[in-house]
Each structure stands twice: as C-alpha cells, then as structure tokens.
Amino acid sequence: MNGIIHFDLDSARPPREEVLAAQELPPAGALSPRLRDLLEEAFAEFDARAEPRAIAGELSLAELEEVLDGFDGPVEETVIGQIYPKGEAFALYVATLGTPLAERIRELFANNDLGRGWMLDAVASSGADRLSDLLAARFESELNGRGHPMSRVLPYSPGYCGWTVSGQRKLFARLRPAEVGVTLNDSCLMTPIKSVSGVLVAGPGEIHRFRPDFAFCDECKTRACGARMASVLKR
C-alpha cells in the first residue's frame, strides 16, 4: 500500500443511520420532517463537494517507531504504544474528503446557517472516518492476497487514546501528504478539515485487544474502542 489512493463516492458516503447515531439522533425514519430534510440536503452537498482521496505508504517496525518518538509524552502509555510491538505489517496514511466540502461548511457556519452547517459537519465527520475504515480494509485485503490471510488490520490515529495531535509531525514529513492537497499547521491541525491521519496496524485478531483502563479513558467520549475489537475478533 503506497502511494495515492481516489475513493469513489459510493464507497466514501458514510451510512445514515451511522451518521444519526453518531449525534445521537433517532433513526431516520423517526426524525422529523426538519431534521430529515437537513439529512437529505447533508448528504446532497457531501456528494456535490467530497473529494475523498488519501495518500499512504508501509514502513518497517523500525521506521514506525522512529515515527512514534515525535509526540510529546511516552509511547508505552499509549494504546498504539501497546498494539505495534505486536503487529506484523504497517502503513501510514493521510486521507481527506478535501478543499470544497471543508469550504462549504465554514461558509455555513459563517452565514449562521447552523443547522444546515452542523448536519453537514456531521456526514462530513462520518465521512472522514470512513476513509480510515477503506483504508484498513484494502490493506488486510492487499496482505491477505500476500499471503497473510490472518492478518487484521485496525487504523490507529494522533489525538485518540494517548497518542497526542503533535505525533502528525513526524508522520507528516515522512508521507508529505500536500500531494493531496492536505497540510498541517502548527498547532497540528490539519487543512482542509475533514481530513484525517494514522498508522495502518496488521497482524492476528488478538493483538488489538487492550484493557481502556488508561488514564485518559475516562476522558473518552465514544467509547468505541469494544466495538473496533470486536470488529476483528470475531472474524
């Protein structure tokens, strides 16, 4: 897995329900007429503007540890920190839904269209977390066909679960991913919004499974770390 990678639409265009969940929001046949009417218009703007491309490349363990030494604060107290030791395969990546969409949602925002401007930040977020998710799912795929049919791969990402935002730098000198149009300020934060970073980690089912009993697990908002295990155990 190197290189740049276009996604299609269909394949990038996250699922409503998902979507509605993630807001904690009914499903869609419970909203009402307003809120389904600001879905439906969501999801139109998301298929007029997204752009969703990514850029990634595979390195070594070695490779990928000098990559995890530019953050502030040890590794090892890490969920990533605990999960690479153990994998077998790995890839950066850098993946976005690009310039238009983030454009389109600020000049929401900007116009106090606040309804319009958050149900579209919110297919977009959904949006952007799927690429990491097709992203994943090609490279299991790609090493499956190696010659690793019991590899399982999960995306792992600066900002979540002790991996702080300043991991980016590292990871971004080595992908330079402005070859997709994606850049990194310095507070770490990437341009344009909707555009998301990490490591690909490989390897059997088991080696993803942790303990969330880090001190930073009870700042956790989704809680979605039982869900993504249990995404590549029971397979």
Given for the second form:
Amino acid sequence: MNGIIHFDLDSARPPREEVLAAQELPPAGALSPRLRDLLEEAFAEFDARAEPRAIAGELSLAELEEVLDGFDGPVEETVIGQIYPKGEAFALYVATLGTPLAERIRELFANNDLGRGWMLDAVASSGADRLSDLLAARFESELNGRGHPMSRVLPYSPGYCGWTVSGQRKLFARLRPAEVGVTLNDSCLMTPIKSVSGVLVAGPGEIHRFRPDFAFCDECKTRACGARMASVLKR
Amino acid sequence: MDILKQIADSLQKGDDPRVGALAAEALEKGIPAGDVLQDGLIAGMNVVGEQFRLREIFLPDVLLAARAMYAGLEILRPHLAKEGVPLRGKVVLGTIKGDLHDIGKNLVGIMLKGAGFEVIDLGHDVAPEAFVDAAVREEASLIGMSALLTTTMTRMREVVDLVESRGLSGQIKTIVGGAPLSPDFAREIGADDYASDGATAVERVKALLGVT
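Next, report the structure of the form predicted in complex with its partner chain; the form predicted alone has already been given.
Every chain and every other molecule in the complex is listed next, the one we just looked at coming first.
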C-alpha cells in the first residue's frame, strides 16, 4: 500500500450513531429537534467541504524501528513498542479531511457559532478516525490477497498509549505528507487539524493483544484498547 | 412576563437574536446593564449549567445558550463599562503544549465569561512559560489548563512548578481539566484544583478566588 489514496465521501462519512456515541449524546431518535437539526447541518457541511485523502507507504521492520527511534521516550515503554516486533507487515500513513473543513470549523468558533462549530468538529473527528480504519481495512485486504489470510491490521498513532506526538517528526520525514496537504508544526501538531497519522501493523490478531498496565493506562479514561483488541481477535 | 425573566428563558432556548433584542429593550426601559447581566443572562446561564450538571441537557445545548449569552453581552458591554460593573476576576486559559484539542477549554472560557470573569484565552499548544508570562502580564488571578492526551497532560506540572519557582503561588491559582485528568492527577502535580466540565469549572474557580 503505497502512494496517495483518495476516499469517496460515502466511505469517509461517519455513521450518525458513531458520532453521537463518541460525544456521549443519545441516539438520533432520542435527540431534541434542535440538536437533530444541528447534527444534520453538520453532516451537510461535512459533505460540502471534506476532501478525504491519505498518503501511505509500506516499510520493513528495520525501517519502522528507525522511525520509532525518533521520539522523546523509551519505545519499549509504549504499546506500539510491544506490538511491532511481532508484526509481519507495516505501513506508515497520514490521512486528512482537508483544509476547507478545518477552516469552516475554525470560522464557526471564531464567529461564536459554538453549537454548530462543536457539532461539525464532532462529525469531523469521527470522520478523521474513520480514515485510519479505512486504511487499516485496505491494508488488511491487500495482505489477505497477497497470501496472508490471517493478517489483522490495527492503526497505532503518535499521541496515544505512550507514543508521544514527537514521534511524528520521523514519520513525516519519511512519508512526506505535504503531498496531501498535511504539515507539522514545531510542537508536532498537524495542519489541517482534522488529520490523523500512524503506523498500520499487520499480523495474526493475537499480536495486537497487550496488558493495559502501563503507567499511562492509570490516567486513561477512554480505555478504547479493549474494544480495539476485541475487533481483531474476534475475526 | 418580567423582561429579565424573558431574557433568561430565551437564553436557555439558545435564541440568540431574541436575547440580543430583549437586552436592548431592557436597557431602553432604564434597567441597569448590571441587572440585565446578573438577573437575565447569568441567571439563565446558571439554569443551563445546572441542567447540564444534572444531565438533563447536553453540551451542544449549553453551547447554543452560550451563543445567546454572547449576543446579550455584546449589547451590554459598553453599558457595563459606563456603569463600572466590576468583573469577578481575570483568568488565563489554554490547552497545554503539544495538544490542539481546545473545545473543552473554549467551553470553560464561555462559562467563565458568562459568570462575569474576564478570560484571556491563549489558544492551544501553549508553552508552560507562556501561561505564566501571560498571567503575570495580565495580572490574572488564575491559570486554567486543558489537555486531552495522556501524552501531553504531564506538561501541566511544568506550569505549576513555574508558578511556584517564580514565587507566585500566593497570587496565581492553577486549575486543570480534560478528559484523561482526575482530581488525583491535579493533586499529584500540585495544581490547586480540578474541574470535570465547564459548569463545575465555574464553581471551582469561584471557590478558588473567593467570589460568590
């Protein structure tokens, strides 16, 4: 999986229920009329402005080790540090929903249109996460077609599970995502804001299992890792 | 219905054009801007905050109300200045270095403004020194910090340490918030307090600064 990938809007658009659940809102049917209107407006804005695309590049274990060596912490004390040595195939990626959508969110907040800004941000956040999942599914499908039917792919991203955002420096240096319009600032934050990055790790589902007993796990309230592990183990 | 009650009710409904129009009408009737603020806008926002705390409404409802609050404040602002209505205190807010998630921080800022505080919003990706420098420059009484990532929240300690090392602990209080944080984390890094959401933040800031 190498090069620039363009996604169609129907794939990139997150399901309504997923957006609502991520924001701890009730299901669409139970929303008040004004919140339902806000949600529908946000989806219309998403459809009008999102430009979902990504750049990805496969790399070897040794090359991945070189990328992981570039962040300001001990890699063995991160989740990715435990997972990657067991992986069979790897791909770096940066995906984005593009500048017009990010600019619209900024504009809404700047104009104190807070409810609309918040709802569009919520839809876009789920949409950006969805791009990681779409890339993982694509990589898995490609590997299955290349004779690795048991390969299961999960994305791992800087900023989470011990891998700090400084890890993006080497990732960006290798992948050059400016080609899809994504840049990194001095603090290792991506522009446009609704962009995601990471490494796709492939291997039998078991390789993605880990004990969530790292020091940072005590501070984590999302505990999303359980559902992530389950998603590959059950298949 | 009393016009201040109408303002409070319209604010709760998030009807920003009506809140603005009613605020102007109240001023025309000779009601002091301070009363419109306190018994109209802040009274309405207090109800919204309480409903949110009780989970009767949701965050976007609060934001719609906040927009209505802004609409009213825009009308009142020049009159408040003329009347010399004092602000409750000055607060510096920001999302910590390395983190761009600022919606929670924005909400806290809105709620604090609604409660009568002056808010200096430094935005996101704010360096520890920038927090303290801004608080000193602006003569703020409190620094509020937000983080959404477990990998960035640890930098909040640097702000607390800077406040202490510069001998400002008595003058500048610190409060932290954000999804991965907890009261234990706030205690561990030496912050003065922790708030789990915008409405709670207002209560905790009032308590820290000794205002009612």
